[in-house]
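Okay, so here's just one chain, in structure tokens, the form predicted on its own.
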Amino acid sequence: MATRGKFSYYVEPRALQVADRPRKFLAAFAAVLEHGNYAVALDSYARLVARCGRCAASCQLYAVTGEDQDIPCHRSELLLRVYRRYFTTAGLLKARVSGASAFTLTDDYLDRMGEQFYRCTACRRCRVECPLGVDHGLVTHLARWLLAEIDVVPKALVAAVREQLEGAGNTSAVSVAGLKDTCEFLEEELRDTWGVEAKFPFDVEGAEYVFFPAVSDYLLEADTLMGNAAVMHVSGGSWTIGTGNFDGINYGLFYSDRMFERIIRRLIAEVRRLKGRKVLVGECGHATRSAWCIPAYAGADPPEVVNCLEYAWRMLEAGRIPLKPERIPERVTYHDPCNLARVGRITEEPREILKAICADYVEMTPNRTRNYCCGGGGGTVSLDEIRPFRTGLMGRKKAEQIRATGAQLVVAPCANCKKQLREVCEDHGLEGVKVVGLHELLLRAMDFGVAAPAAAAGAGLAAAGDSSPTG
């Protein structure tokens, strides 16, 4: 909220009396437990009393601040304490016996929760290390949703979702005319600079893939988008961009399951409208993680979800992406977006591509499922008001990682990670380091003078079969 707590970027309450906030919070909590699927996990976590503190060693924020409030299990306890007190038999009985001395949810406590749960990027690195399997990122997600029901939510997240659902139809308010104009310019750039007649197709019915990048790519990541189009061109991929919905961003993932579901259903509706068979997600971690949930909402015969890194790797393996004999000379390292790598779903494909096109590829340490978050996860990258916090504190470990590699190019296949890492490099004095997309490097590496094996439109992925990385 604008007038309570340290953060000044919460939305204004919707005619809600401050005294009603605890009641409304508990009502929302009760509804989620009754109608959602969080109850089993919360009950397990509450019984474990998981406060051993082992997760502290895995948290990049705690490593910098050393403050108890930044230990993941201590933060989760803020919500679990409310659950035990108001939603378990033992808690209700204890409150009756204790009387006035019993824990009571207050406005100050809710403000504290608002502060703490937005200090966490929900990167879930602590989950990998927890000996009891407690998912503190899930607890953060649920706490934010409940807080959003009482208007404790950053304005930037609400504004983006409102623009997507009720305004221009996408988080950056890009018009269809502006979208087409941008893509026409990129087609000219591909022809004039790279000598390839790659196209950005619109509203093609029956295409195999409907493409959903982070809409901000159309404003900020021209080279990545040109790389996407070039890969589809040389591989003979059948794809289209829908003018009814062309934004893969889903900020509901960061603060509200209600908003998350509405955005997912809009994406599904666009694929159905175009009679597409698969969803092709651009270089965006949270957009991919969100799209992986499509089967839960799409009913019978849900469209398959493919990340553009997976597609490019399969095409490269199938010999459908011709490469120049000389490899990219700069030292290159790879940043694992948390939403792609934390559960190990997309880790090896980008590395195989980079090893094929780069002469000097080096790894950050740690990496893959134990990577450090860029520092702007969980939607915090959109909160420019807290840049000193997210780059100075949250981003310090990542800055140290990048510096240790000596890399000139940092590949970050995620729109949010790109923005955050560029600011991290700037704020930590990493001069000469450039943050790029993987498809930007692929564009440099492709040999458009050599024809790839002929293929009918749409045969690209089928030609690669169901191969999957073994690393």
Given for the second form:
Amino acid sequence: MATRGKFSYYVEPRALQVADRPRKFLAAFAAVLEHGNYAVALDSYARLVARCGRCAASCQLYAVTGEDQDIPCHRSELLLRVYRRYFTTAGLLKARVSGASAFTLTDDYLDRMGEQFYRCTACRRCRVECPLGVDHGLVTHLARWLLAEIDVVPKALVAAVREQLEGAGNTSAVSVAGLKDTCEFLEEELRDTWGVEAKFPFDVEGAEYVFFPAVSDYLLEADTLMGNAAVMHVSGGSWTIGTGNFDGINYGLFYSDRMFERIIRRLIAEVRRLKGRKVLVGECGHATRSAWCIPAYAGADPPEVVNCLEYAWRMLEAGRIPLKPERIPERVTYHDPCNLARVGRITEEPREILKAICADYVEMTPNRTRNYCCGGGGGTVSLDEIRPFRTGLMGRKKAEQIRATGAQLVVAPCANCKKQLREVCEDHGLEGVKVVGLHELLLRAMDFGVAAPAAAAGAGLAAAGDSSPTG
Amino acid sequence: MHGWLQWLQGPVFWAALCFAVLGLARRLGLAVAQIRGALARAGDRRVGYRAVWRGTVRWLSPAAPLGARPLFGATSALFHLGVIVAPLFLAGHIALIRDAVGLAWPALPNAAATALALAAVVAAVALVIERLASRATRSLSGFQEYALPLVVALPLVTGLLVMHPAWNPAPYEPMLLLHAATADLLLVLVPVTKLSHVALFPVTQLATELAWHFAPDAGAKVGLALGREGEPI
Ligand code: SF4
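Right, and the form predicted in complex with the partner chain of this protein, after the form predicted on its own?
Everything in the complex follows now, all chains and molecules, and the chain you saw is the first one.
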């Protein structure tokens, strides 16, 4: 059951039944300011925004639409205005003085916010452009949480979190039996096609790494997962998949810190149950960024968080991943997922790996911390109903970038980016372009000491389904 | 007339200066308190101070504002340079302060100060025009955005006229009076408008960084406060 109506995305019917929304929104705002860490930023933003328009030039959406509403500063102003009016002395005084003509938070205004804050992927590209340090991605993040407290939140996101926290335990409703089946199948595939006896170990207590990919990888990205398993196998890594929780996805990051922290605590609990020492995150970008927050929630002795790209590069560098002499011949380019690259945390490892295994690696520009978002960030990729917006407007810059590289393979190490980029390529007529995971290529390049059938090269189990939820 | 001038240059000036300094100090104090509060609440206190520092000082380089909007950025850099340097290093100002409190520092040659002040005035007008000329900034801007550069330019304009009688269409004394009055006004506006970035600039990047350092139980506490904690999702 879903309702469109007011928003361009589906919401649950109850979103339209909430009464007294302005008061509830403000109550949520007050509580968040009291208990969270947002006040320090909002206060500075609300007082100092320069309105210099530099952010406009950096937003890939504004670059395409040219609409005032899509200027980052314009959107953030929607929330800052509420903050100024209701949470600063000057605002309260001004409202007293100007009486009825003062700005008041209304239902219409809230609906506008509901629409606007889902036109931003929170990619934070505009952040580096702001002389006063305003992070519009942060404002979007916060505004979405506040909106969620009056149930303005896309149905797809809420349904996935419900499944994860109150249902099957993961966002794609994969059962443990189903998971084991899939992994068994992948093990067979690894053995028969690639000639390697790699295993997917379950519930191994005391393993060094507990593995959390986006659970959708088990459904959609078989090659990438096989690559993960193969890397762990050849490098002799001690790892395990917990049957209690095997989903790294955290849609709380996209709409509610309340959900975010519950999902993270579940993940930590599983690592503790298995007495694991480290969290190994799959290629997924937002899962990695969420996991980086683990130290904030894990108390003493938090598990270390390692992304599988970092792990793979470390092993490759140490000579523990044998490579075939011949390199991957296709032209390959790399898409930086915002959640890995924006703060400069993971930009070089994937490049080093790709340069080692590809004969024709090219960069798209801009890249690294200045990359363009795939266009489906901030959870919007899960909203199939806004696909024309996502690929046509938000993803247009990306399509141009990919086209300019002339690449046949676009490596996108994030489950969200993968789905979005496949749709971008489809909708922009980039027919010859295939979107792959980095571990999928690594699997092709690894030398298992046996003559793997040549046909295996490029063989893919993964067919991206349009309607399947992804991480 | 002379009495008025003495009043504006004396008690009013000192009152305005105190208002500005104390106002900024208060804001800065509040910001520091907020920062400490955020740090205390944060579950993970490893803050990327290096990146914050780099992100902050980056903007102090005159080349930094170029980039996304080069013309606007260059104008802004010129404006800032003139507004800060010209009045602070003007021989006449330094003499006034030396007479009042005995502090002095090296002055710029008057010709250089004049050139800088002129550049800043031109830049202020250009900022307003450029703001109006681009659709993005036009849609973002309100009264403050247009008024503030001009208000900042007023003491510079009057100061230039005072320094260069040949340019001055009005008599000297009233112009000096106007100069003192506009300078006092500017001082009063600094802590209560976005001009307060003169003092708060160093905390803006840190504020963003800290906001991303979630307080580990903030969500649950908000849920409790709103009576939604036990609610099914
Ligand atoms: S965070 Fe990204 S999508 Fe959102 S306004 Fe900034 S550049 Fe645009």
